[in-house]
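Next comes just one chain, in structure tokens: the form predicted on its own.
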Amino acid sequence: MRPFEYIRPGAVGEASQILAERGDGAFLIGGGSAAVVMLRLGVVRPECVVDLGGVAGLRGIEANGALRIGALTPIRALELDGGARSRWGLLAEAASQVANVRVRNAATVGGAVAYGEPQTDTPTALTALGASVRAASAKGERAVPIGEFYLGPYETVLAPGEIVVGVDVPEPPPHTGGAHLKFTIGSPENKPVANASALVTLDPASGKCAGARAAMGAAGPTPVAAQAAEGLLGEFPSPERIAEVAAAAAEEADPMEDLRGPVWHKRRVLKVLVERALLCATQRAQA
């Protein structure tokens, strides 16, 4: 690891200005769970490291209508937050499945989003929940729907000097259940072969599906929102119908062959995960 300049700004505007001025020579870190490893391995060789840890106001969770999460909020805090667990259980469940407790205490929500790795859990859940990413620079702040935030693996729409400062998640309607599942090879701490998040809203009078969403991770270069989930709208979410929807969702995926398996295997895994997530979400909505 070659020497670099270490800068710890005290405000978002200051950090943004440094990033804009230094360009590719600057490397931004939040919790550092992934960034420090990349520095040690020499994957990145920056001229300066900009540490967001000194920026006030980027930590915390507010559950008031929408769920508002600061970028530097540890994933472990999201996992344990009472408001998130009660009304955004899908997201808290996904957070609980990230690596291990040690990593979750260091890794941040904003870092997981900004990193752009397609095999992590929280971006998949945020996609199913229709979240928005708040990005700020010296020019101001903007909100980007998470479905428009990712361009490819480790590639986002962030402009030079722009920083993820938070995530906003709309509150699911009443009678909504959610579930997040993943499949790994070996230890559960390993990166998943695939993961899936599902959200189902039921009409309490008829028992029919009033809303359904599903998203898949490690299913393509970015999290994949499964349009097939809309096939449940207006229907009774029976196990047979859910199986059909899950099979169609798996066909929407675009997984890549790697050490975790060939494409055909990943599609089978995705089909099972989406089916089980939708069944679990339906049962939770009924409860």
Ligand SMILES: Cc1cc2nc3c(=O)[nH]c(=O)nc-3n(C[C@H](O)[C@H](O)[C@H](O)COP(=O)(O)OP(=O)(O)OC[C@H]3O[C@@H](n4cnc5c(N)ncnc54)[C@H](O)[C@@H]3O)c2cc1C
Second form
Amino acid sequence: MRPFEYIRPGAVGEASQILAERGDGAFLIGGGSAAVVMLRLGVVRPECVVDLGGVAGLRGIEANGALRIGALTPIRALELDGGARSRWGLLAEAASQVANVRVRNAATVGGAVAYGEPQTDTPTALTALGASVRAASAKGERAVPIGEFYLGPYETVLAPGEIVVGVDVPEPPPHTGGAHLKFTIGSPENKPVANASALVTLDPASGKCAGARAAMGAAGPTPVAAQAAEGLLGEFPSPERIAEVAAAAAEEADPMEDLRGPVWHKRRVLKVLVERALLCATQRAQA
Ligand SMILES: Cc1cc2nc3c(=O)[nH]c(=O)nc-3n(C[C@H](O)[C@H](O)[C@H](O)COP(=O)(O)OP(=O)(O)OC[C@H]3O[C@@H](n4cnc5c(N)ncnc54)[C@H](O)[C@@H]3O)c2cc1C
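Next, report the structure of the form predicted in complex with this ligand; the form predicted on its own has already been given.
Full complex below, order starting with the chain above.
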């Protein structure tokens, strides 16, 4: 590993200024779970590493209307948070499926979002939930809907010097159930071949679907919101209808062939994951 300068700023503005001034020579790390591997393998060879870990005010979860999550909040804290589990269960469930406890204690919510790895679990759940990403620089802060945040694999709309400082997640309406599922090869701790999140809202009077959203990971270069899920609106979400919607969602997907499998296999996995996630979300909404 090439030697580098290590800087641990105490404020977002300071971190942002260093990143903007040093340009490509600087490399930001959040939890370090991916970044340290990149440094070790020489995938990145920066002149200086900017460790966000010392920045105050970026840790914590507030469930007050919307769920407001600080960028440095560990994935493990999201998994265990009482407010998140009770009203944003889909997101806590996605967090609980990330790798293992050791990785979940290190990896941060902001790092998972900013990394832009197409099969990462939490961005899929955040896409289904219609979250927005808070990005800040020395110039100020802006909120970007997660559907507009990704440009491609490992590529986001973050400008030079901009840092993810948090994520805001709107509260799902009453009578909503959610579910997140991932499929791996080998150990369940491995990164997913694909994943899917679903959110179903039922009209308690009629039992019909009043809202349905689904999102898929590893279904394209970025997390993909499955438009097909809207096909459930106004209908009884029967297993047969859900199977049709899931098949249409898998057709929308544009997976890439990689070490985790060919396109045809990922599409088949996505169909099963979306179907099971919608079924599970429906059952949870009924309960
Ligand atoms: C063995 C292993 C298995 C894993 N399995 C899964 C899995 O099954 N599912 C899953 O979802 N994830 C999984 N992960 C986690 C995932 O791949 C990333 O490692 C993790 O999400 C990165 O979070 P971090 O905070 O550690 O980011 P870092 O490693 O610190 O950074 C990752 C990238 O994001 C940038 N970055 C970090 N924080 C910010 C910020 N606040 N603003 C702007 N840019 C930032 C860095 O510059 C870097 O480019 C796994 C990781 C490992 C090591």
